[in-house]
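Quick heads-up: it's one chain on its own, the form predicted alone, in structure tokens.
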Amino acid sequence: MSVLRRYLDHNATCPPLDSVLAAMDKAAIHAFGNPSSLHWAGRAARQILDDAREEFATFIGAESGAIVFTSGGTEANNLAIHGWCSAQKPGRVITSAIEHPSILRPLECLETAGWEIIRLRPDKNGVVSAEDVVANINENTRLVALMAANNETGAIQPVAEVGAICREQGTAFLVDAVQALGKTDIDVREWNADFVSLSAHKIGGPRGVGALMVRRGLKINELTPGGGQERKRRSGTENVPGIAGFAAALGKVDFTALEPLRDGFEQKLHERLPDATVFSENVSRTANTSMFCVPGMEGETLLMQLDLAGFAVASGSACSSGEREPSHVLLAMGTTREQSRSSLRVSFGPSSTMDDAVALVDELVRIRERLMSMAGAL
């Protein structure tokens, strides 16, 4: 008997939209030239890049020349951090303890090289305090890096407030907006952001494509010098079909419409498993995201059992879900290691239904009862 498969891991990646695949196919067939070439084939590819750059700029409130296409959010964050900091004298970088590894790992490299890295802890709801940022900015601060929305809990961070502080202090500000795209309004002017990182596959675009917004007047060093593409900020022949697909995905999936579904899921979860805890439940979150723990249940065990039942969910960041360590986000929020190990993340998408949500809760109850029975607890 076949198992019905239910995909509930859209924060890791959102399946590509039909319109995205069509745009990629068209670009691959009709704009196959190198966009740096001057002949007709190159000009056709260049036109797609120029059009996409304009679309991105309009969508996030930036100038078209500020958009740098990358291979994804990870490269965009690395380009912002290493590209900016390598052009500065060593100093202080302020970030949070709940950032994505593509922020935390590059900062670890800077720390090894003698930079001072301040990692601010969030409150128990997973939100970083803008006042903490103010208290830590000094004359040696070169960069503040903060995500707009957490990839695990969905908690919205005060980036506009922090951005205003950074602009007033003359400190560069990087916003990781990978999980915010499609889930909240993005306006780089309102955020006072100097750098903003984005990724295509979180909104139904192709994997391996991203973008970094670099505010006019700021110089970043290339990580991989070469042909000088992207205004000498990111060398390498651009992925024209992928970029066309990314542009085609902009604004197509409205994750904010999924809030009733998420809330319905959490209501059922509380009804059937009263001792379950939903993290960041009392603060503004991305509308499709729910991270929770079921006491006494290993998240990894639950993940495998749910997988066998056809459910695709996560135990944290997709970049580290294969590791056995508990969520660094939840630990930073003050949860115990046991709670962190018992956590799961559900992230709904355009194909998700209330039937999926109810079926997931039913399966969680069945798994818990079965495992408790095996352990002699029932």
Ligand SMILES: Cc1ncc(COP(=O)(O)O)c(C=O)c1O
The other form holds:
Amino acid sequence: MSVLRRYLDHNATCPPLDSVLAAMDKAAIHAFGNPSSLHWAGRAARQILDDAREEFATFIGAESGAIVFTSGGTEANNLAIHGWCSAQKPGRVITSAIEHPSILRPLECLETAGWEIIRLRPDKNGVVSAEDVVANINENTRLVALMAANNETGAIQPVAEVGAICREQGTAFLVDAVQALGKTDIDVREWNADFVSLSAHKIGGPRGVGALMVRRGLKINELTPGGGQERKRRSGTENVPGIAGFAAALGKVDFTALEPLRDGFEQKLHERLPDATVFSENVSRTANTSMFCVPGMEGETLLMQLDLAGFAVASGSACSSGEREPSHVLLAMGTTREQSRSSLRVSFGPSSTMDDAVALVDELVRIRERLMSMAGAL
Ligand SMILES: Cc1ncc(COP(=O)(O)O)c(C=O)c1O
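Could you output the structure for the form predicted in complex with the named molecule, given that the previous block was the form predicted alone?
Up next: the whole complex, starting with the chain shown before.
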């Protein structure tokens, strides 16, 4: 008997929307030219890029020349960090301990090269304090990098407060807004952001496409020297169908409308599994995200059992050198290794229903009963 498949991992990737696939198809077929070519075929492709650049800029409150298209959020973060820092004298970078690896890893590279990296810990709710940023800015600080919303817990970070401080101190400010797009309002002027990273596949666009907003007047070194595309900030022929798909996805999924679903899920979870803990439950979170742990159950085991029952969810652990590592986000929040290991993340999307949420809780209860009876604990 085939199981009903329920996809509840939209923070990992949100399935592409039909309108996105249609826009990509159209761009691939009818705008096949190289956007750098001067002839009609090139101009058709260039038009798609120009229009998309304008749409993104308007959407986030930037100037159109500020948008650099990339291969995703990871490249956007790397371009901001290495592109900016390689044009500065070595100094200090302030970030948080809960950033995505695409921020943490490039900063480790800078650290190896002699830079000082300050990784601020969040409070127990997973929120970084703007005061901590102020306390750590000194005359050697070249960059502050903070995510707008955390990918695991959904916790919203105080980017507008931090941006105001950075602007006052004359420190460059990078916001990783990959998980905020479609989930919170983005206004780069309000954030006083100098760099903002975005990714298409978190909002129903294609995988492998993203953008970096670079505030006008700031100079970054390109990481892929070549033909000088994207105003010499990111060489390489642009992914025109991908960018067309990204633009088609912009503003289409309203993740904020998913709050009643997420809250309904958590209410059911607390009713049926009273010892479950929801992380960042009492702070402002992205409305589609719920990260929780069920004591005594390994997240990985749960994930596999849920997979067999048709549910696609994420566990809080990450694989490194074949070992399952507990989530660095939960550890930084002061959660025990055991709790971190038993955590799961559910992230709802446009096709999710209350039936999915209720069925997931029912399945969790069933799995727990089964595992406990197998262990002879019942
Ligand atoms: C907060 C955050 N930043 C950056 C990225 C990387 O984006 P991409 O998958 O487009 O490289 C992700 C992806 O999960 C993310 O959640």
